[in-house]
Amino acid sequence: MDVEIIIRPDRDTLVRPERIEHVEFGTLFTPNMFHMKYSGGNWHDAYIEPVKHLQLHPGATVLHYAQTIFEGMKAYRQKSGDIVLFRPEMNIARMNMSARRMQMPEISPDFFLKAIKALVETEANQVPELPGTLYIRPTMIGTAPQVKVAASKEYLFYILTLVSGPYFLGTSGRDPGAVSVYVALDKSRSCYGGTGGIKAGANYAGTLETTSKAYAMKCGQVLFLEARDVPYRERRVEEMGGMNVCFIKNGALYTPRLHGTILPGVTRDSLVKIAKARGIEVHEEDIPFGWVEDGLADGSITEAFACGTAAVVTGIKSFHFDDGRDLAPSSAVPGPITQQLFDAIVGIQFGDAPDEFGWLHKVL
């Protein structure tokens, strides 16, 4: 893709706060954005400029048929002062996979990475230190006006960045922290043959009702099971509202295998590789919820944690049910393996540990 990026940014507005722990995740946008358009079979008009409102026809495909995909990644300010990205090639590949599934145009991986680096470099003074990060949100939407079920012929691709602290309120971001999780037995987030394995906007809209219910129960997240009409103990564990889930049983790490309804998380993949490198036994397999329920009841599941780009690694202190039951892992939260994996991945991202896997891409 031979598209020139024209840069005309607002370089004067500093939004980075002194206390990053007080920032509600996903709310503090930096002043500039990247965007480009697709029409006539080509990408064109690539700009970095001050954030502005979008102008869309009220019949735009994204508004009626949810033709939208996105990604989530971060830039980190290391102790050396370097600003780095963590495995951006995985996010880029996943967004192109999402584009194929949603009948949207792909973006050259080299140009995609170039655009991300250019925007992060523009916003370099906004990147906070540990435990803060610069959250990066690439997004693509169908913009052609048409009220019919068909792929758009015009698209807008844009990238926003946000100054971010810990994902879960009440956690510091300097350690895993812990949250309670509501187990959704009457709602599912995905089904076989659907879009659960990609980052389509509609996947998340469908979880909002259940997530609100979880918050009302003082739970920070939701655990979803597969969409199958069988007793809940036979239904497989899938993932949470916006992150993957892992369990520690008898010293081994268990996480649901990827089978099309679960998002292939970058953090999940990284933790699996880190765990194996440190001699922790890893099982990626189907996990019936009865296995979880029994392991929590008999104490063999000693730890559980959520993992994702936003949440990093966060311990799960209990699983809450509609009938009032609470089941908790048998060890203190966060447990020792949860802590070890958190320290390892954060150490790489912020430069406290060597990049043994070659995952970092330096921006500045």
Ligand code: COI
Given for the second form:
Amino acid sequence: MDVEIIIRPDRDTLVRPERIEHVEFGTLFTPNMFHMKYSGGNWHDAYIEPVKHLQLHPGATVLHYAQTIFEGMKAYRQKSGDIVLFRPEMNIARMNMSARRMQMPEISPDFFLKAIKALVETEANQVPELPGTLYIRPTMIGTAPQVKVAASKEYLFYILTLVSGPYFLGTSGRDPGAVSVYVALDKSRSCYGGTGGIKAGANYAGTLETTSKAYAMKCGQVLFLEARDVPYRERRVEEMGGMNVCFIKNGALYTPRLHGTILPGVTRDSLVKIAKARGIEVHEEDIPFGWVEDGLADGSITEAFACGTAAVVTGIKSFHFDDGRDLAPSSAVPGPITQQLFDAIVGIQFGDAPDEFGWLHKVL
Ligand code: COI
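What does the same protein look like in the form predicted together with the ligand, given that the last one was the form predicted on its own?
What follows is the whole complex; the chain from before opens it.
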């Protein structure tokens, strides 16, 4: 893909705050964005410019049929001053996988990485120190006006960056923190053959009602089970809508197997690799909810945690049910393995530990 990126940014506005812990995740946009158009079968007109409102025809496919996909990744400021990306090739590959499923045009991985690096370089002075990061949000939307149900012939691809602290307010980002999780027994987020395994905006829209209910119960996330009309104890554990889930039982790590209905998380994959390298037994397998319920009730599940780019590794202190029950893992939160995995991944990302898997890409 041979598209020149024209760079004409606002370099004067600094949004980086004094105390990153107090910034609500996902709200503090940096001044500049990358954007590029697709029409006539080609990507063209690539710019890095001040963030501006979009002009869209009200008939755009994104507005009617939710033809939109996105990614979530981060740039880290290391103690040495270097700014690095963590496994960006995985996000890029997943975005192209999402594009194929949603009938949207792919972007050459080399160009995609070049665009991310150019934007992060432009926003370098906005990248906070630990526990802050620059959250990177590549997004693609169908823009052609068309009410017929068919893939758009025109697209906009853009990348926003946000100055970010911890995903869960009240956590510091310096340790795994602790959240409560609401177990949704009457709603699922995806089904077999659906789009649960890609990062389609519509997957998230469908979770908002349940997420609002969880927030009202002071829970930070929702645990979704598979969409099958069988007793809930037989339904497999899926993910939490915005992050994957892991359990520790008898010192081994258990996480749901990828089978097309849950997102293949970059953090999930990294923790599995780190855990194996540390000699922790890993089980990626189908987990019926009854296994979780029994393990929490008899104390054999000692730890549970959420993991994702935004969430990093966040301890789960309890699972809350509609009938008022609360079941907690038996170790104090964060448990020792949760802490070990948090330290290992954050250590690599912020440069306190060697990049033993070769996951970092230096931007500056
Ligand atoms: C991420 O972890 O980057 C995501 O895209 C999930 C979203 C809940 C912020």
